[in-house]
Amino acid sequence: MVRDFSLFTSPGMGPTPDGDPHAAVACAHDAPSIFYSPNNTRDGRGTWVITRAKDQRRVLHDTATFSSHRSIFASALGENWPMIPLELDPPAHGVFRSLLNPLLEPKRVMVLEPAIRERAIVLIDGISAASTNCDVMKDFAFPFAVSIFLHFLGLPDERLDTFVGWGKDLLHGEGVKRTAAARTIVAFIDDLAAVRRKEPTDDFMTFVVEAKVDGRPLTDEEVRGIGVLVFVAGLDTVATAIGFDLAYLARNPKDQQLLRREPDRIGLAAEELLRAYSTVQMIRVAKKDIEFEGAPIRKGDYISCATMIANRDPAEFENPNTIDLAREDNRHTAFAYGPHRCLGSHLARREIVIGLEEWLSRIPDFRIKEDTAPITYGGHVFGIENLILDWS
């Protein structure tokens, strides 16, 4: 049961140019239905593998076998508090998702959606008068997702270099520079916390330091675990998507110019797109020994769900390797399944449709710029970069 195989090292996981790490991923399902890879951590550590998107929805939704507290940011310090509510199991886990939910549920997101667009217009329009090409990453996908993460917390768009470095260096870096990057992470939610309970403002940070469970005020570790979750989710993941999205889109025309013709549809290829370049791997915790699957697994063994795999399952999706933007009943699990399903969703889904909308109906056919290569990886998080479009 065991497989050489890791989202880290394996073929198409380190930094490939005109890479596809998902394309490579899909190899996985050449394999037994759960293995066990001896090297698929950051930090080198074995995970169970499991292939089939029934069964990670049957491991994230068992959260009486299944942790979901890793510490996954606290342990490059040496340390094992949670971030909040992504780590915390039932029943603590409901209590701050309840605390939570109403400043990410549909209608707030809806209040959020015209500053959304605004600052998608102001970038998108700026790229255009400025040149016929652009990096798009550096130039929108990340100061776009970024500068709505920075408004949701009450912070000005001034630091949002300073941000999307720390961010990298977190998700991305190696040894020292992680380490590095989680300590100023902490440092700045910390003092951004005792900034806010002196001068509170109508921002989610102040909400944070003044709200209270089960009738008493948040602990400082309960503060840092939800405002470093918030900080971590707001830099990376969304302007990812849009960054894989928009380079689907520059390979093939056919789809960009479906898309021109009918925006209408662009909320329904996102999802389609959400399938098919799922970014996120989640590790669960076993809490005591079971057989599953076949799989002798033992308390403390970590379990890989991956949604760069489950999205690509041929069990769960016909022809899982084709992007079908007209895919309908698409039970993709791009943003996890289960009581931990991410908060942010619903805010995240909006940004990405957001950002191809305005992109579409504002810059004309684009490609790869010619000469090009962006550069893709593989990871916890994958990630795409140096993404050079070209609309001369």
Given for the second form:
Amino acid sequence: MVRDFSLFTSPGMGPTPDGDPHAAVACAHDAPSIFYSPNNTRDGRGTWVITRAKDQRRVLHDTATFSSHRSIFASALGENWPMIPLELDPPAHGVFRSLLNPLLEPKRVMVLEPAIRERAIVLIDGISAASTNCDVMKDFAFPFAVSIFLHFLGLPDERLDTFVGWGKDLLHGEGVKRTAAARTIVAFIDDLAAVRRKEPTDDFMTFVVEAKVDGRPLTDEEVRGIGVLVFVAGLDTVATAIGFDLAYLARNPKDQQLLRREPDRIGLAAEELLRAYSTVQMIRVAKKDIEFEGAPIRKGDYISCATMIANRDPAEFENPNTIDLAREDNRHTAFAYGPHRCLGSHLARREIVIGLEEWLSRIPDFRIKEDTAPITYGGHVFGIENLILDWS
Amino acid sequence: MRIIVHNDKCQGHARCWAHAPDVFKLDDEGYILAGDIEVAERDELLATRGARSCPERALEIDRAFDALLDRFLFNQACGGFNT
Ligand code: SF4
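Pass me the form predicted together with the partner chain as well; I've looked at the form predicted on its own already.
The complete assembly is shown below, putting the previous chain first.
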């Protein structure tokens, strides 16, 4: 029942030039449907790994048995408070979801669309005026995704690089760096909340400090829990998705041509790319001893539901390792499943689709620049570090 | 075609709505409205795609009713139009 498998240390999980970490983890489907991996978190803890989509659904739905409160961020500081709503379990979870859902529901995200598109256009036009190649991550994906979310939080663009740096240290830095970044982010969110309390504007943080749940205002810890989650969630996930997607299109000119010819397909194609290049591992904590598919899970054990594994489950998707941009009935779970379905998923989707649309309509045929190799890595959030595209 | 809505299962992915916004209506939080949906024939393709994209399997396509109607109309043996 124990297997040498880790999203952090297995082959292809460390930074790898021209790597394909998703293909590397797809081999988990040769394994039993559940096994124990002694070293599968950043801090070296073991987790049970659930490999089948069907079983992941069971875990993620059963919030009575599997808690979402892992205090992943606070524990980096030796503290214990939840990021909200991610690390709350029902029924408290539902209260905060209802508060925040209207801010990010699909129709409201449509209202943000023109601003998102304009941001993409400005960045891409700048790139194409300057050169016939660029590092997509540094020049487009990060500034695009991060500025949208700064806009959402009500913060100016000027500190974009600082925030991206904090995010990198937090998500991919080691020990001390990570703790320092976590501390910086908490202090920043606390300050921002204090400022908005004194001088309300019409941004997200103001909404949060003025909001009420169950007829009472939020506590400082709750405000912080929400602020930190929104901050962390928006920092690198969308940028990473755009990076993996453009790398795929650079390597697969036929599909690139298809989307250029028929831009209407980009929406569906983006879903397939989300499936094939899912980036997030969800972890739950067992609230009690339970027998799961023959495995003796003990109270307090970690259970890993890696979206990148579920979304390549052959029982769920025909030819899961083939990327078929026209795939239909694509019930992928890149944004998780169950009550904790990603709150920002609709915004993320629009950013990805708009990013691809504008990139394809403004940049001619592109490929990966000769003698360069994008570096990919596994981990808690899969990533791509650099992507030099060339259209000379 | 009818779509049975298990709205207790809906978690607001809005995949159904993305395929067929005219068929699937969402509330202000982005969750599907309660109540089964009668789908007009011209919307069937998109509605089916939407229902099949639901990661929560909250939308069940009910073809039993169509099948019944078919049998009633075309199978004389089951006592349909036998004039
Ligand atoms: S696709 Fe399913 S989960 Fe999503 S909104 Fe529609 S019914 Fe709800």
